[in-house]
Structure formats: structure tokens, C-alpha cells
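One chain comes next, on its own, written as C-alpha cells: the form predicted alone.
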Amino acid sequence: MTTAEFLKTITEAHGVSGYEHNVRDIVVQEFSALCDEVRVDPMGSVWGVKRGTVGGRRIMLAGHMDEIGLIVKKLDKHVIRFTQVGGFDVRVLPGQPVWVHGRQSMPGVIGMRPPHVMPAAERDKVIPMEDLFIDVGLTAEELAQQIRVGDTITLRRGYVELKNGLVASKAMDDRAAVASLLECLQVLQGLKHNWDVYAVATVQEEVGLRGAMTSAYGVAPDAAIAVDVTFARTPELPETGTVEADKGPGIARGPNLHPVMYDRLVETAKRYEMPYQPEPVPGASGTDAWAIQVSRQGVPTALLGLPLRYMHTPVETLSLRDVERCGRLMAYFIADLDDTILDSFRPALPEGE
């Protein structure tokens, strides 16, 4: 499966945080063809292990495979009341087609009162989530037989190819990063590398970085690279705090990221003439890198950002070329790793101590 085919397949699959099993099955299948070993840890994260020629040193690559979604809160006569898992913007929900994953998955639509029957003072306001509902077309009795409180709901959106290599889908955040891990593993098939590579598709990032936290503890890597989406520049956004789509991945720099990892990634990009974009991250990155960095005694960590338009909406849009570039950058970075980098991770003590 090509990286593009893999990205389409996993973004169209359903896997709300904590319920990633459908996506996990796809990742296990594709990683198995490229790795020496594939494991699923107790939290549900997938570890694809590709052994190095020397071994003993480990680099962890992380991208989360969960997506934001909805969950059934109450059955209200013939409709479903719901709340969110992760961070939806309620403004994009009215009118969206969805899948309700009950005893069997069934299509539904998110409805609301028509503006014609709303009080005039409410017509221009954002409808709160508690006033929205999902209609799957069943009677109240049929609904009670098919749907239970706690069932998950995902957006019913497909993968769309746009012009100039851009693609749109739900769940690009962060399955595009998992696709970049697959690209990295594919490129590594033709490269010699000393370190063992742990490509980890993590779970439950959207509800607290949980899969990254437990996987990093289990892998105990000597270094790590997290991959996530970042804000791509659009007309309404400022130039500061955004990066351009189709200009290469962002390489983050800030207190969550190790300066040596940043410098080495930049050197790799320049050496192999790969496009990249420096990206300042002055505080918490809000990504798997945040959890990995403080695992055990601390892990030298880097963060690569895939420029994404319209984050946390049904039409998350990015450049397929950026996904592939990110994977190749990681592969060539890994191929250049040796033990000399370990000494540079730790500041030297003053002379005489």
C-alpha cells in the first residue's frame, strides 16, 4: 500500500479516542510488512519495531491514531443527544452526516431547530451542543434496541483529492502523522541504520496524551520524534504561529524540544536538500512530544509538524507531499544516527567537577 492509499484508508476509518481498534487493525497489517516485529501494548498503541544493524539504541517515532468524535449521552424519544470526545468546535456540527456506532454502525444526521421557529434573539447565536441532536430515522422503540448510552459517533466524511497535491478528510489530525511513519519505514528498507526504530501509533492523544505517555515508558527510547499537525497559513491567520502548506514539515524549536535534536534534523534537511520550516513553540506543544519528553529520566525529543488547514473540522486539509517529506526526513535522520549524538544530549560539566 502506498503512503497515499494508506492515508486515505486510515482517515476514512473510525477510531474515537479510546476506541481505536478499527484503525489499529489497518496499522498492524501495514507495519507488519515493513517491521521485524509488531506489538500492541496494553493501552492499545501499536509498536512497529525495525531492528538496526548494531542495536542497543532506540529511537521512538510517534503519531497518534485516535480522532476527536462524539458519544451518546441520552436517548430522547426518537433522537440522540450527545457530547464530545476531544475538542470539537460546535459551530461545524449542525447539518453534518455521521456514523453512530451502536449494535451496528448506522448513518445519521446532526439536526437542530430550524431558524424559522427560533426566537429572533437566538437566530444569530451559536447553537449549544446540548440543543443539537442526531436523527438516524428510527422510532423511539427501535432506537432503544440499537443504540446505548456511551456508543461512539464519528463524522461521515470521505477522502477528497484537491488540486496541487492537497487532500482533505476528517481525522488528518493525526493519522497523517501515522502515514508519515509508514513512509519512513518504507524509505528505511533501502537504507542502513544502526539504531532500532520503534514506530508507534499512539492512542488517546486527544484526551490527554495517554498512549504516548505509556508507550514512551515501555519503549524507553534514547531519543524520540513526535509527529503531529500544526497550523497551516490561511488568509485569516497571522504569519506568526503558522507555516505554509506544501513547503515541507515544520521543525519545532522550544523548551519541549531538545536543541540537539532540532539542529540535527535541520542539518539532515539541508544535507539532503529537503524543504522544511523552523517553527517556534514557546510553551507546551500539546502533542505527544510533551508526554515523551518527561518519560522516565527524560527523553531528548523533537517535534515535526504537518501544516494543516481547518484543524478539528470535517475537512482537515494538507499536502500529501508534506506527509511524504516528513517520512523521508525521519528516515535519513535515523540513517545518520550513531552513539556520538548521545554525548551531545547532556550538557558538559564545568572543568574540575
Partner chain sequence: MKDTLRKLCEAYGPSGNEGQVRDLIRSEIEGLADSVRVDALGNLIAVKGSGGHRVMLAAHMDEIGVIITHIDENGFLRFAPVGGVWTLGLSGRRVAFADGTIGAIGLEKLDDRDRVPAMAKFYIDIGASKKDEVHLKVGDMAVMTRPFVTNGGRWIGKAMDNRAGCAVLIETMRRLKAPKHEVAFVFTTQEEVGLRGATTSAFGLDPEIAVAVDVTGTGDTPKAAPMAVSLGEGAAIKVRDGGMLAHLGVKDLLVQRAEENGIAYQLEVLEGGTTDGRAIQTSRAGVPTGVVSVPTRYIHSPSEMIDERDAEACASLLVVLLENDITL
Contents of the next structure:
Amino acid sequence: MTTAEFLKTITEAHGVSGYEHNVRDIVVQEFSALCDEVRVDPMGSVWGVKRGTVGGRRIMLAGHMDEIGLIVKKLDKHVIRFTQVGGFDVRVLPGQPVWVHGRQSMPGVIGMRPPHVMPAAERDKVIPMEDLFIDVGLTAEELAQQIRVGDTITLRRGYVELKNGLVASKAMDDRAAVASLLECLQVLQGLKHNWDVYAVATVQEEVGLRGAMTSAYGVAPDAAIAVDVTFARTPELPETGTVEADKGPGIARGPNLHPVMYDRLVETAKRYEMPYQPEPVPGASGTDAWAIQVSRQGVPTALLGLPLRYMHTPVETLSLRDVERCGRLMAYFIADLDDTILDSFRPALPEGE
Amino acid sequence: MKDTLRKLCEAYGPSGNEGQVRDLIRSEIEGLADSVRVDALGNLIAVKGSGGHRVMLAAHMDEIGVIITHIDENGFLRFAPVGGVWTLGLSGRRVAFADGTIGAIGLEKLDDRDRVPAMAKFYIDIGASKKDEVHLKVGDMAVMTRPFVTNGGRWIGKAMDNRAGCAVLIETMRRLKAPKHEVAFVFTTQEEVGLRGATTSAFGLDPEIAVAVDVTGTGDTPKAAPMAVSLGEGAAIKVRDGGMLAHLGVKDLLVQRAEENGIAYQLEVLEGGTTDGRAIQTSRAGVPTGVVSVPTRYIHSPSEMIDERDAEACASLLVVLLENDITL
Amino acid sequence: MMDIGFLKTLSEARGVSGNEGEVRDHLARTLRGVVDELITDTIGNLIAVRRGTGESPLRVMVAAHMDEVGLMITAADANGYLRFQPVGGIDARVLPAKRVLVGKDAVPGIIGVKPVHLTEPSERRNVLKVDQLYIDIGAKSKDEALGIAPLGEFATFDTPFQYLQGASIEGDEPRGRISGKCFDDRAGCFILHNLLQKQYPFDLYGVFTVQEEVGLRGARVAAFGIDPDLAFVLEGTVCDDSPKEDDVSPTTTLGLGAAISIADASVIADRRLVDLLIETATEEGIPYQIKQPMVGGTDAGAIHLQREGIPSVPVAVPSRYLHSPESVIDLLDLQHTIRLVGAALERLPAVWGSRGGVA
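For comparison with the form predicted alone, please write out the form predicted together with the partner chain.
Every chain and every other molecule in the complex is listed next, the one we just looked at coming first.
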């Protein structure tokens, strides 16, 4: 599978946080072709291990494979009341097509009361999640046989190609990062690298970086790169805190990221003439990097950002080229890695007075 | 279970001050475990059985409370919450300190009676008329006080959260004849302030599978938030709450065991709140973790209500879990 | 006697979370030859190990954080003005019309503000948000500004250390108050630096941590690595002792001595360690106060949750105007805190039994 085909396949697969098994199966299969060993850890994250020529040192790459979604809270006659797993803007939900994953997956729509019967003043108000519901077209009796409390719900919106290499789908956040990991593994097939590479498709990022936390503990890497989506500029967004789509991955800088990892990634991008965008992050990055950095005795961690428009909607849009650039950047960075970087991770101290 | 729970509910044990509850549980489980110890954060760990998997069961001993933050010149005590104390209904409540001192919670004159006042407007009155008469100190903690009562099979008390869970664990230990696994029954500390005891005890025990036992809300009261859990409908097997998604394998196994053994259960999707399960699940490289909940009305009030049958079902479910093979 | 000149050095050193190098270097330079081992870890903590006499097998961690709250450059506009975001908790109300130093080269800058003459009365009632503020370093273009201060560069308040009226360190007892930036937590670093001058019955791990202000990040990994039996955390803490009509807690009061925490938002302190501190203070005649419970958080919040649990207690010097460009502490509080923790460490082996402290 090419990176583009892989991206289409995994974004269209369904895997709300904690229920990533369908996505996992695809990732395991595709990683297996490129890795020496593929493992699934106790939380369900996938580790693709590609051994280095020297070995012993480990770099962990992390992209999360869960997506935000909904979950059945209660059956209410012939409709489903739901709550969310991860954070949607509730304003995007009315009228969305969905899949409800019950005894079998079935299509449904997010319904609301018709505006015609509501007082005019009500139409200016956001409909709270409690007042929305999902209709799969079954009667109450049929529904009770098919759907249980706790079944998950994902958005029913597939992959579409826009102009100039932009693509849109649900779950680009963060399956696009998993695709960049695959791209990295593909490029590494043709490169020599000393360190062992642990490409980890993590679970449960959207509910608290929970897969990265446990995978990082398990892998115990010497360094790590997390890949997540980042805010691409659109007309309503300011320059501060955003980057541009199709101008290369963001490389994050701030307390969450190790300065040597940042510097080396920038050097790599410059050496191979790859576009990148520096991204200041003053505190918590809100990504797997935040969890990985403080695993065990600390892990020097970098964060690459895939510029993404319309985050946490079913029409998340990014540049396929950025995904490929991100994968290549990691591959070249890894190929250049040797143990000298380890000394530079610990700040040198001055002599005494 | 009722007599045990009565004693547990009426004991004093705000987060970080679980000593009285711990002593009580120690005496209740005397002779039921192969070994019992207390760790650095005060968790009580009782291990029973060997072979099979290393299983951790956790129920927290602590309850919400208040802590004195200031003693004013007239002998009134200002306080901060320890855990999730709601201001609604605080006025007129009684609180008890570790030494048994009882205080009444008073409220300053309100400017607007229709709005819930801020915590800073409340104070504790222990009957002192000046600062010098107060024998308590800044930093002392108190809990709500209220006797345990029963209305048939409905049991009402303060600190059902989570002495009900502790009682379920104790009952499980009593009934468990032949565990197929090495089971650590952990009575944890400081859950209400951030799952702290579970965090460190899980690291220490390094379990292969875990089940937390705690209370959960219900949707069966007038105009309750929609939730498909009701009092008396059985043990609640958690799917998700505000802090965790239960491990699918553990959740499914609990459902399977309940169905095989005719134990009443209900699936639980809770919007807010979380349990020790959240902390245990992400210990070290990850621990497959589920949660069995006792459905409870009026959580974090002094009148938390449970149904006897639900608590019994929770214990039954844990016993069959532990007396059978575990494959996820 | 306390070397207040070194406290001045520490306070004026610049170390926003993630950029603590300057502070770390000052500490390392002066601790070489004093301690037995001086190491850094990958996140940037400085770990100073003072081997004990061997009388006690305990492994004791004492932590103070090197980082301070500050600013990070996040964009520059076409005219060379720099946009920024806070690093750590800064109340936006302290920012307008302050002087800052930008980047490693400490380029002077001004947080600009519109002349009062040109503001509407209604405007003056609204707090200026961080998004509305900018730093003027005198640059004329975006390229010039970003050449001097690239995206992600840090900035600190530009605050010289100052002895306030009547402050003196002559004689045995210091007197009076000082002002400066970030006594949270350079005061703690200073205390730890003092404590490391002595040998104890046990191995003392003095840990100067990084990134406390963005989430207790350095202390967490240090504690995991060191795995101590227990920990003391030294802080500059909240003080709210300005005159008030209501009879409410001042959190701490300047001049009343070392502030012991029973519980804050991040940790319920180990009661045995609290009692050890109170007993020590009482018996040695060292002034102390109990900090208002549940206010603020410290590195103890991260340390006590590592591995199987590490009993911890925070002890602090009261500091007015925390997280602002100008904070104020009392020199005697500083000395009392050094004496209290020093004496408690001496007494520790007599009261702390086996691992976990469980007798």
C-alpha cells in the first residue's frame, strides 16, 4: 500500500478511543511488511520494531490511531442518546451521518427536533448534546436487540481529494501521523540506521494520552518523536499559534520538547532541503509528546506537527505532501543518529569557581 | 455485609487521614488473607491465593471532607473542600473531626438567595466564642456525619462512596474459597483528591489485570441526567466514565461471568467522574483494567443510597471472576 | 552566615521553564568541590549528591525548582513587534508597561501599552489580554525581530535585586526585606544550596528541578530515577498578608517564619514529616507557620506519586507578589527555613525507620 492508500484506508476505518481494534488490524498488517517484529501492548498500542545495524538504542515514533467519537449512553424508545469520547464542538453534530457499531455496524443520522416546531428564539441557541439523538431507522424493540449501552459511534464521512494535493476525511487526527510513520518505515527500507526504531501507533490519546504514557514506559526509548496534527491557518485564525498547510511539518519548540532534538530535526530538514515550520509551544503540547517526555527518568522528545484545517470535525483537511515530508524527515533524522547525541542530551556543566 | 458497611460508613476517614478506616478493615479481614501490609502512602494491601494471574482489586477507603484553612478571632473555622464537596446543601450540615468534635456549618448572610453561595461564605461553628477556645488547628480535617440507616433493602449513609466498595471487597474475601489467582485486595487512600493511593500501589504490585470497585451514579431519579443505570438492577459493569475507557477484554469477561452465573448486571456509561481504575490502567506499561460499580444515588452527599442486592451482586461477580480462569 | 550576594545572583539569573541553563550553571559552579557528585539528566535537572557519614541507610531527596514563569515569543508582525504567550501561570494584569529581557543575549524590550490619553473610559475598565500585548525591542521589521528573537525564544522580567529599607545582613541575624523576581523558587534553590554545605548521616540528593511551573515535570523524572525514601520540597510560596477588612487567612505572613504545608492542591503532606518539622521548630525555637491548606501546588505533588509512593512535605519561604515582576521576602524567614530544614534533617534518622517510614 502506498502512503496515500494507507491514509485513505485507515481514516475510513473506525476506532474510537479504547476501541481501536479495526484500525489496529490494518496497522499491524502494513507495519509487518516493513518491520522485523510487530507487537501489541497491554493497552492495545501497536509497536512496529525495525532493528538497527548497531542496535541497543531505541528511538520511539508515536502517532495515535484513536479518533474522537460518540458512545451510546441510553436507549430512549426508538432513538439513541449518546455522549462523546474526546471533544467535539457540539455545533457540528446536528445532521451528521454516523455509523453505530452495535451487534453489527449500521448507518444512522444525528437527529434533532425540526426547526419548524420550535419557537424562533430557540433557533439562535446551540442544541445541547442531551437534546440530540441518533436514529438508525429501527423500532424500539429492534433497537434494543441490536444496540447496547456502551456501543461506539463514529462519523460516516469518507476520504475526498481536493485540489493541489489536499485531502479531507474524518480521523485525519491522528491517522495521518500513523501514515507518516508508515512513510518513515518505507523510506528507512533504503537507508542504513544504527538505532532500533519503535514506530508506535498509540491508543487513547484523545482521552488523556493514555496509550503513549504506557507505551513509552514499555519501550523505554532513548529518544522519541511524537507526530500529531497541528492547527493550519484558515481565514478566521490568527498567525499566533498556527502554521500553514502544505508548507512542511511543524517542528515544535518549548519546554515540552528537548532542545537538542529540535535543533537536530531543523538541521536535518535544512540539510535535505525539506520545508518545515517552527512552532512555539509555551507549555503543555496536548499531544503524546507531553506524556512521553516524563516517562521513567525522562525521554528527550520532539514533536512534529501535520498542519490540519477544521480539527475535530468529519472534514479534517491536510496536505498529503506534508504527511510524506514528515515521514521522510523522521527517516533521514534516524539514519543520521548515532550515540554522540546521547551525551548532548544531558546539559554540560561548567567547571568550579 | 450490612453490619460491616454500617461500621465502615460511620468511621472517620477523609483523604490522607484514613487510619481509622484502615484499622477497622484490618480487623474485619483478620484471618482472611495470606498476608497484609501497609505501604508508604497508607494503602492497605491484603494478598490471597497464588498461581494464575496477579490480580489487583481496588476500593478506596477515603471519603470527601473539609480542611480548616483559618480560625478567626471569634472562633469560627473557615475551610476548604477535600475532594468534590458541593456547596449546595452545606448549610446546616454537621461535621465531625478526628477527635469526635462536632461542628455545625453556618452560612454568611446572602445577598442573593437564588444563587448557590461560594465555599468562602461558609464556616464551621464548634461552639467556641473566641479563637483561644478552639483546640483544633489549621490543617485538621472533618467529614460529614450522619448515621447509617436502612429502609428495607435500601441502605443510606454518608461515605457509601466508597465504603460500599470496601464492603464489597471484604465480602468477596469472605466468600472466596479457592481463588485461581494471586489476588491483591487493595484498600486505597486519597482517591478523592486524585487517585493517589491507587497510583502508587498499582506501581508496587505491578498487576497483570485489575478491577476497581467504586460507586457510580444512576439515571432513575426525577429529572436525572440520562443514564441507563438504576438502583436495584444489579452490579454496574463500567464501559466508560469521565476518566477512563474500561479495557474491552476485562469488560467483556465481567459480562460473560455475570451471564453464565445469573448475576444481575447493567452496563455503565458515566459522563463525569472517575475511579482508581483510571490510575491503575496506566501504571507502568499498562494494566488491563475494568470497574465494577455499586449504583448509588446522591453521591457526595451525606445521604448516599444504595441497594443491598446491587452490592451483593458486585461481590458475587468478583468471586466468580477470581474462581475461574482469566483469559483476555 | 547567608551569602545574600548569591541569592541576588540566583534571582537575577534568567531561567524560564525549559531554559534553566543559566541558573543551573551558577549552582553547579559553586557546588563543585562541595558535593560528591554533580550530574544532570536529560530533562535538565541538576542533581547534587552529598554522601552521608554512613550512619543512616536513608536516601533523602530535597528539591527546589530552578525555573521561573516568563514569556515565549510566538510571532512577529511586519513592523517588528513581538507577540508572546506566558510560560507558566502569569496574571495578565501584571504585564502592561513592564521591561523584559528577550532571549539568551538578554535583549531589552518593553511590553508596550497605548497612551492613557487615547483610551476610552470603558476600555480602561477591561483587563488587557495577552493577545493584545506585544514586546517592542526596537526592531523595524519582521525579519529583524525574528533574527533577534526567533519563534520559541523566551523572555523574562527585567528586575534587579533590591534591598528594601532597613534590610541588612550585618551581624548574626539578618534583618529586613528584599525585592526581586522569582524568589519562587530561587529562594528554595538558595536554601538547598545552603543545606548542601553540610554532611548528614545519610546520602542527601539535592535536586534542582526544571519545569515546575509548567506541570512539575522535572521533579517527577528525578524522583523516579533517584527513588528516595522521602522528600522535602523547598519553595517560595503564596503570601496574601495585605490589610483586609475580613478576618480571612493570609495564606502565609511575611516575617512569621518557615511555612509548613499540611496539604495543598497537589499533595497531602506526609503527616510524620509535618510532625517532625513542627517538633523540630518547637524544640529548637525556630519560628514557623502553617500555610493555608489547599492553596497552590509544588513539586511534592509529582514526587510523592512516583514508583511505590515517596512520603513528601513542602516547606516554604513566604513571598509576596508571587509570579509578578517584583516579589518580596523577609531575610529572617529565609534564615529560619534553612535552620528548620537543616535541623529536621539531622533528627530524621531517629524518627524514620525502615523503608516507607513504617516502623
